[in-house]
Structure formats: structure tokens, C-alpha cells
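Here's a solo chain for you in C-alpha cells, the form predicted on its own.
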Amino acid sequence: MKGLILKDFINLKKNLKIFGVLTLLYGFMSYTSGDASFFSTIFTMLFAILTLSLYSYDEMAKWDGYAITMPISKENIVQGKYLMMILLTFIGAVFGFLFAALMYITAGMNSLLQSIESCGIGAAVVILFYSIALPFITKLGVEKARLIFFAVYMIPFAIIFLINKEIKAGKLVISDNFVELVNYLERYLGIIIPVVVLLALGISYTISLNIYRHKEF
């Protein structure tokens, strides 16, 4: 398992220059806008996007066909990918928080609690996204699955945008019961989000492992 993780980190060295430029760009945008939480969320997502690069590198190198001949199980290979995705998301969230903390200390931007919340929500969104996308990537490969995970990413935002538009236009009225339910759920987000994320990860991993076990290389 350690070898699989190390291999992925070595592959990521190819992205360091591009990632460095993006970090500086978004960091500058966050600083000039006076909103450190923006960068905290973006940083988490930038790191997580590297997961797609890892799948692309393995696909181009036909890594899986070689890996299954080694003394590692298919379970280990799938576990390595999921673990790497979680590690990258966690690292991104930590760096995002450190940047936000620096901005708080030097310029008084946002509160540290708000930065923690932004990083946590960003990490949860990323993990939920990959929980849906990784089984498709495992089945179809990165290139064929691009349209699917683009839809997975865009559809929720499109739905929220349309609902918000209908509400502002007065065509959609939100009932008091629904508002009360949302307010009730908000009080327990600290419990609900981790539970949903863990359930999504467990289901996603089980599906991906089943796909990988029956996949021919």
C-alpha cells in the first residue's frame, strides 16, 4: 500500500509547476477580494483535482495491467486510489486553512472558525463528488467518464440556480415547514455531513471494488 501511495506522489511531481501558478493566482485573487474563505475552498478543490491526473497517468501508462501481475491484490489497488483521493483532499483543506489563518493574522480577513467551516464543506463536497465519479472512472476510464463527472459536478449547481431563480421571480413559494426543516438540519450539519460522506464513501468503494474485480486488462 505504501508503494502505491508513493508511486502516486511521484507522479504528481509533474503537476507542481502548474499547481504553483494556480496557487499564486487564486491566492492573489483571494487577498485582493478580502475573502480568505474563497481561497480555502478553492485550495481544497485544486488538490482534489489532482486525483483525476493520477487516473490519467495510470491509464496512459497502462498501469493496471502491470499492477495486477505484482504481489498486490485488486483490493489494494482500489484502496490506494481512494486513500490517495482522501489524502489529497485533506492536504488541500489543511493548506487552505493555513493560508486563511495567515490572512487572518496579517490582514484580519474572516474568522478562523469561518475558514475551518469553508475548508470542511469544501472537502465534503469534493469527497461526495468523487464518491459518485470514481465508480464511473473505474468502469470506463478517465477519458470516457469525463462527461459523466462533469454532469455530476454541474447538475446540482444548475438545479440550485434554477430554484433560486424561480424563488426570486415569485413562481416558487417555499413553505414554512420546509424552512423549519432546513433550519433544523443546519443545527446538526456537523453530524449529518460526516455521516453522509462516510456512507457515500463506503457505497462508492464497494461499487468500484466490485467493478475492478471483474474488469479485464
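Under this definition, the rigid core comprises the largest set of C-alpha atoms superposing within 1.5 Å between the forms. Numbering follows the first chain given and starts at 1. For clarity, every value in this text was computed on a predicted model and none was experimentally measured. First, how it differs from the form predicted together with its partner chain.
Annotation: Cα of residue 21 displaced by at least 2 Å between these two forms, core superposition.
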Second form
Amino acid sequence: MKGLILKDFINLKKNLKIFGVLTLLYGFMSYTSGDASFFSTIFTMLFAILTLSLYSYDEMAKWDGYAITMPISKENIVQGKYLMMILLTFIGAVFGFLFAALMYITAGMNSLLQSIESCGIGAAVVILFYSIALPFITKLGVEKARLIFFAVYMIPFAIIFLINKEIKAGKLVISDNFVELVNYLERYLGIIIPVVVLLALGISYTISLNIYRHKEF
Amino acid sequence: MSDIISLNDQYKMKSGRSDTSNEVRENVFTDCKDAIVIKNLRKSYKDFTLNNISFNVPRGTIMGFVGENGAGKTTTIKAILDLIRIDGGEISILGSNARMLSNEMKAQIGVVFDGSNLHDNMNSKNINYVMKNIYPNWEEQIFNRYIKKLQLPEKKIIKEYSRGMKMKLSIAIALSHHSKLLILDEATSGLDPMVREEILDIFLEFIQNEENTILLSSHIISDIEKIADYVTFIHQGNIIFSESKDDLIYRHGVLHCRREDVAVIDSNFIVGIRENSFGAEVLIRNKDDFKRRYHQFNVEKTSIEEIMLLVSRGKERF
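How about the form predicted together with its partner chain, since we already have the form predicted on its own?
Next comes the full complex, and the chain you just saw is listed first.
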């Protein structure tokens, strides 16, 4: 497993320079706009994209078929990929928070608590996205799974857009009970989000592992 | 121009024959432990089927696995390595079920595929670092020695490697963790003769240890002829023969004769015939018996390549 993680980090090394440039660019933009949360969100997303790159590198090299012949189980390979996804998201969130903290100290932008919150929510969204996307990538490969990502991204937007339209047209009336429920849930977001994320991760990992066990290389 | 005819499409090389050399071979098989045993392996695709194939790779030998492109070599090797789901049959490696190999067992198998399967932006130093953390029995010194011996650059990334260099690197990896079994799929194909020679020498060096075994698939028969102890010939998803190379060459012979002479020969002796405007070339089995019976013909030595060619074309014809 350690070897797999090392392999991934070595593969990401060539992205370092681009990341350096992007840090400076977004950092500057964030500083001039006076809002650190912009930078935090961007960074969580940027690191999230690296997970996709790792999958493409492995696919391009046809690595998995080779790795299975090594003293590594199929479970280890899937675990390695999920672990990298979580690690990269976590690093992204920490990076974003550190920047926000720096902005807070130097320029008094946003509160620290607010920054932790926005980084945490960003990470949760990324992990949720991958929980849905990774079984598809495991089954179809990054290239073919692209359409699925599009759907994963677009469906929530489309639903919200449609609901919004219906409400505006007066066809859909939101009952007070529903608003109350949302307000009630909002108070417990700190518990609900981690539970949902963990649950999604668990289900996603089980599905991916099952797909991987039956996959041909 | 040439026309190949087989008069006997039942080319029974594996079982049910009574010539003495075959009996000896059977004994050798049962006496020594096999590194790989494949029994009735079945795998169907839309346009291709591995048809209940069976063969053994005796421990301490080099098994050449030959057949034309698309004959089923890679599919068989993938099945051995548990990279595909099989429809039926059993495969064991070093005495264990190939589908349930422990990591300790897998660490003793070196695999080289056609192509490098390594990431483009890594160099040999990175590879050493990764493999050190994957193989519990990884030997950094041996790896570095191979890198030097095979003149592989330490800092160049794999993207800039030639095909030959990629294959050499894969072979260096396969040999740097005390492998007992090497499984190589087309490891010498597409390489220039110098590199091929170099790689074949490494295989011969590896096999000096009597515990070590190699399964080498190739469609370059001259390589197999050079180093293999046994030859397994696969054709259209069927194993045509799996035997000692020397036995094969010893038992078969080619005779050059006039076309009308062919009718005189007992068809049980004939494996295949190639006819041309000058006469006929006939591949004969049980050469010694044939010579005793037909003094008038001069039987010449044959090669694995010729045997394969006449057997496979003959089979297609009938």
C-alpha cells in the first residue's frame, strides 16, 4: 500500500510547478478581492482534480494489470485510490485554510471559524462527488466516465433550477413545515455532513471493490 | 506458390501415443513438480475461445509458449495471472491455486508484459523507490546492478526510453525480488537482435538456478528455439502440442521428394506436406520408425518453426 501511495505522489510531482503558479495567481486574486474563502474553495477543487489525474496516469500506463501481479491485493489497490482521494482533498482543504488564516492574520479577512467551515464544506462536497464518481471510473475508466461526471455535476443544478422555476411560477408552494425542517436540520449540519460523507464513502468503496474484483485487465 | 497439405489432421502429440520417447517424457512430467499447471482452461470472447487448454510448465525449465498473433497466448497468460475471469478450468502456480495466491507467493513471480506498464514520468530511481515499498523481498543492489549492466539511465524518465530500454527495465524489476518464476509475454518482440540476444542471455543466467522457471511467450520462434527446453504451441485457442523441444526436433524430420512419392508413404507418418513446382516437402513424425520402413527416402533434420508451420497450416486446411 505504501508503495502505491508513493507511486501516486511521484506521479503528481510534475504538477508542482503549475500548482505554484496557481497559488500565486489565485492568492493575488483573493487578496485583491478581499475574500479568502474564494481561494479556499478553489484550492479544494484543484486538489480534487488531481485524483482524476492519478486515475488517468494509471490508465495510460496500464498500471493496474501490472500491479495485480505484484504482492498487492485488489482490495489494496482500491483502498490506495480512495485513500489518495481523501488525502488530496484533505491537503487541499488544509492548504485553503492556511491561506485563509494567513489572510486573517495579515489583512483581517473573514473569521477563522468561517474559513474552517467553508474548507470543511468544500472537502465534503468533493468527497461526496467522488463517492458517486469513483465506482463509475472503476467500471468505465476516466475517459468513458466523463459523461457521468457531467451528469453528477449537472443533475443537482438542474433539479434546483427546475424547483426554483416552479416556485417562481407559483406552481410549487413550499410548506412552512418544510422550511422548519430545513432550519432544524441546519443546526445539526456539523453532525449530518460528516455522517452523510462517511456513509457515502463506505457505500462507494464497497461498490468499487466489487466492480474491481470482477474487472478484467 | 507453395501449397501445404496435411494428410493427418489428428495430430496427437500429448496423449495416447505409444512411442518410447513420449513415455519417457510423461515420466519426467509426473516425477518433477511443475511450476505452472493448467487444466481445461476455458475462456470465451465474442470472436475467440480458449478451448479447454491444458499444459504444464516443469520447474527448472524454460517453456516457450508459441503461436501466431491472436492464437491465445496473452489470454492464457492473463488467466494464469488472474487478470481475467475464466469460464472454466484450474490453474495452479508453484502448487497454489492461481486465483488465491498469497502476497508471499506473488512476490516470487516476476512478470514482464509486452509494453512497460510503468508511468511515463518516472525514472529508474523512482521505480526502485516504489518497488522497494511494494516487494517485501526487493533487492535494491540487484536492481541497481541490472540497471548498470543493461545500461539504463538513472535520471531519464521512462517517456524518453526506447522500447528496448522499457523492456530491459521491466526485466530488471522482474529479476530484482528473488523471483522463482518468470512469466514473460512477448518480452522480446519488436526488439533489435542485439537487445534480444542480451535479454535471452539474462534468461539463461536466471535458469542456472535449478529452482527457477520461465514461461516465455513469443511469436518469434527463433528465440524459443535458442533457449527453450519445452515448447507449447497454441493455435486458434487450442494447444496443438506441449513437449520437450529436443524430443520434437528428434522425432520429426523433413523429406524432399517428388509429388507422386507422397502416395507411397503411410499417412500415419505424415504431419504436413508443402507442395511446390519442384516437388513436395513432407514433415514426418516418428522419424526412426519411418527410416526403418522407408530406406529409399532421405529424411533431414527439421526445426520448431517448420513443425509449427506445417502443423498449423495443415490443421486449417482440414
